[in-house]
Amino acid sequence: MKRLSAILWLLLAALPAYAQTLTIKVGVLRQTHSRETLSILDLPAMDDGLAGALLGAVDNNTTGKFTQQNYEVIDSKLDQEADVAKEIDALIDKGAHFIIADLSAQNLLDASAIAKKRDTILFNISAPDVNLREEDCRANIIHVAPDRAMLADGLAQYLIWKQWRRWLLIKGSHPEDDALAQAYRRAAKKFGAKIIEERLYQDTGGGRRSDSGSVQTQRQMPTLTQNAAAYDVLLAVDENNVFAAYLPFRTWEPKLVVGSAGLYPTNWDAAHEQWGAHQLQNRFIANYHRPMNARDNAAWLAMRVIGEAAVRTQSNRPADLLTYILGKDFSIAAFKGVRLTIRSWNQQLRQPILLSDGRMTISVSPQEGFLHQTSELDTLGYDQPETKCRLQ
């Protein structure tokens, strides 16, 4: 009787341990964003990306209450002279060991060297640089958000399936524009297509909305687009959102515009309702009196896998995680038609790209018949034997 009082007292004492909830902190590190846009339907949101993150922490918090664990959400906003380092080290001091960032290329290096050193994984939900992935690829990032090169590569199918195989390429003057020229011209010879012609629209700057009556619609734009070679379709790189959206029914010859205006890819867009996404999209609004835009539907994803690691290794430790993340048994529902993996050479996650007109969903690529021998999205972007990434 001894014996037996003995082992109950000792399982009494041991079940507060299990019950205990393990709580896990995700920090939210985000740039300020540019309110020059072309239209003011396009300005960000005072939670552009934070309500992401917010949602999915209500639908791992979901889960939580059977697994006993808690998620909370620490939000960090930059500044224009704001310091990465200290803002990262900050979040990490309130004991985000996870942190979803919504950075420029050269701040999310800073942060990852920081990050690097207090044991701490880096979300990237925004920047599409390929360099990322590739020749500045850390160990400490995983790329939730597409690169140029698979958002390019998604556009691209759709056009050759098209039999639209002649592009006629205007470009913006800002650096992003060259990073993201280079990403197409790489898709059409990738796929097979035939930019027959590159012209420059150079940015003199101006206030962009006020300045759309008279400079660079009804006049520019047809001058801008006259005596070209025959094109099918009149693509648009303009990351900067300076000039494409008065492209559309401005050019000199009625032709389709796609690229960064009329038909665009995108991660995620309001319009996608296939599924079951338009369930995501009704709770968002309904939470948050927006529609869901790309950043945010990162940022909510980022936090679904991070809730997925957890759930799974049943730890908070950031190692833990990462190891599953990367292993071959994880994988991740998006409301996109196929459960999304990690590629294991650059840390980027495959997903299919959507094709919006701003309206709905004119198709998802990768498109029928671009075929692989490992996974049909592995055609969108770098593939594993044409990485230069060396995971450091």
Second form
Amino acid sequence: MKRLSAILWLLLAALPAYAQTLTIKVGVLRQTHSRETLSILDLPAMDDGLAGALLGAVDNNTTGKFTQQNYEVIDSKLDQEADVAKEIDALIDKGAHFIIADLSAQNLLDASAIAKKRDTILFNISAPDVNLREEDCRANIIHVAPDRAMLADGLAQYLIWKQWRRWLLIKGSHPEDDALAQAYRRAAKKFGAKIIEERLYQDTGGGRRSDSGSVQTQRQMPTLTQNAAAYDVLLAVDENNVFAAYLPFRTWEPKLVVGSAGLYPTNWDAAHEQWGAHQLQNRFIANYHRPMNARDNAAWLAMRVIGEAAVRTQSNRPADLLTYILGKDFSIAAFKGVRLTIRSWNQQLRQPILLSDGRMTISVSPQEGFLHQTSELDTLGYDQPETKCRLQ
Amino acid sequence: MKKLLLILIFSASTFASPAAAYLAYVSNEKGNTISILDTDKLDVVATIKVGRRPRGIELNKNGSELYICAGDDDAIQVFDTQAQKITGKLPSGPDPELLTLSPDGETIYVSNENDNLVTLIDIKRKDQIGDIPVGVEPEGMAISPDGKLLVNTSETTNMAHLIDTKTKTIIANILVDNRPRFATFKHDGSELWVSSEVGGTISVIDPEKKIIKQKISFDIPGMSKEAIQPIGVSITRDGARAFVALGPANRVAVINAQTKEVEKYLLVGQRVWHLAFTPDEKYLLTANGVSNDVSIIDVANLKVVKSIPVGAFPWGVVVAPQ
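Alongside the form predicted alone that was just displayed, please also present the structure of the form predicted in complex with its partner chain.
And the full complex, kicking off with our chain again.
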């Protein structure tokens, strides 16, 4: 924490003192992510998400030298018992009327209710829940993270393009897995794939790491995947990292794994370097000494959205920035080959979905041939005619 | 009869190559080569192996040297066009992409993305002679015809930085649309054109007043807005017409440079990056990154007359004076 405040202080000190410098304070409200990951490579860093926001502030402050603006990051990390309401109030008390939120769906809705009373805008960088963009949408939340429907559609388009239309779906036993499976069922129907069978992997708890290594897993995974009708790919649905990573190379038949392991859809991956992305990856690694993950990138992008709106409007008032972000002139570059804009009907960022195996960007959706009357990006997720969102 | 034959042979050898035979240089980003094209034969005459990831290329005034940004080698290579050999390198800093030369030919200005700097290099001394701090991810570089005004575009800050070359300081920052990648002046210096790849527009800047006087956007039937990504810009010497490469839209826009109206879209190869006229402006050459070829545009008739296969992922193109 000391080091963090030192960094923040440096950020401020590096700026020349202008008479009329406009200060934009941005809070980062972030949950503690589980360390129960199957791979040691997926363990969350101490500055998970925050590092992306800090880098975004560094970038904004470089621009700020020319526009007399100064961006400040205020970090608030929640532990399991933390009261979100109290923490968000504390951030707003410190002057942060823009909050980059890495929260669960329910916490985000609670935070939104408080933010509404206090003239504050939230940027959702992690919650993938469709309901937050649909029936539970809120006028003070911009969704930078893609939802489950966008992710599922991104993967599904590629599978269709590959003519891998028959999917064996294996899902975990958590509520998030039900929601994600639903997104894949919808995608299958939307693009013409067939889920030949659904199986359940029951999470029986217990430690994920043991010194006995892969011996048991090597026997369990073939059993889990045997005796299925003919299929093209095995679709793993496991948002909580319980079993999916065990599947590749262990299936009964020699099959590809997609979904929560193998080829996965994401808004960002440390291996992505097209469209100038290596510049951002280089900057991130140089500053924070680790690869940039999806949450870091969404936080960076949220900070850039705030920066873009503040530079164009020359304002730090939440209402001015929100109007600009939702207006027709807004777009942002995010190293994904196209400009990103906001869906006016539910405040979801339009964006391509990367398909990665963790080593390479295998493809980027929307795939060629999936057409749309206004933007091909709107072939991903819920489109305007089907939305249930009534912003309030 | 013999005499006549002699005359014929003489004239044939004299006039075998019409006046318009120039050599064009194309950097192949993935091929790590430079393709040399004869603009009379409209064919590749040589392929030269150079440093890794060559992108931005510029010739000196008399065409004797070609400067090549070899990004993955963190250097600008010097290529002797007579000997067709790399003769040395200039210390550019990490990952150089685009550069511009001072009109006197003595100084190279190169954008240094990692450090948010424009770096000045003395060509003779092969040494860095200064830095100018600019916005995030500096990229496009241009210099006014009189050499007084240097322009750098920063891709993430979204600005054109106008720099006084004498004092080496920024005198104006002009906000343009997202991801500005390229800048060029009209030959009389009256306008500065900046392309915004992600924003999808050209900002026409008045360098005197230092304001955007007009924005040009593009609309191609049946093509999504996102696919239209302006990059390279070439303006005719008389200032009448401009050509803009539209990246993955696979087209070059033809613009009336007076009224700024788009007159036509010419279909070229895939992902068109940069453009260059032959010195007589008979042809415009386009480097097409994904289809691995160069399209030749007949400038007078506004027609694509040929596509010439080059190396892997062509990016930059320049044509030498005679």
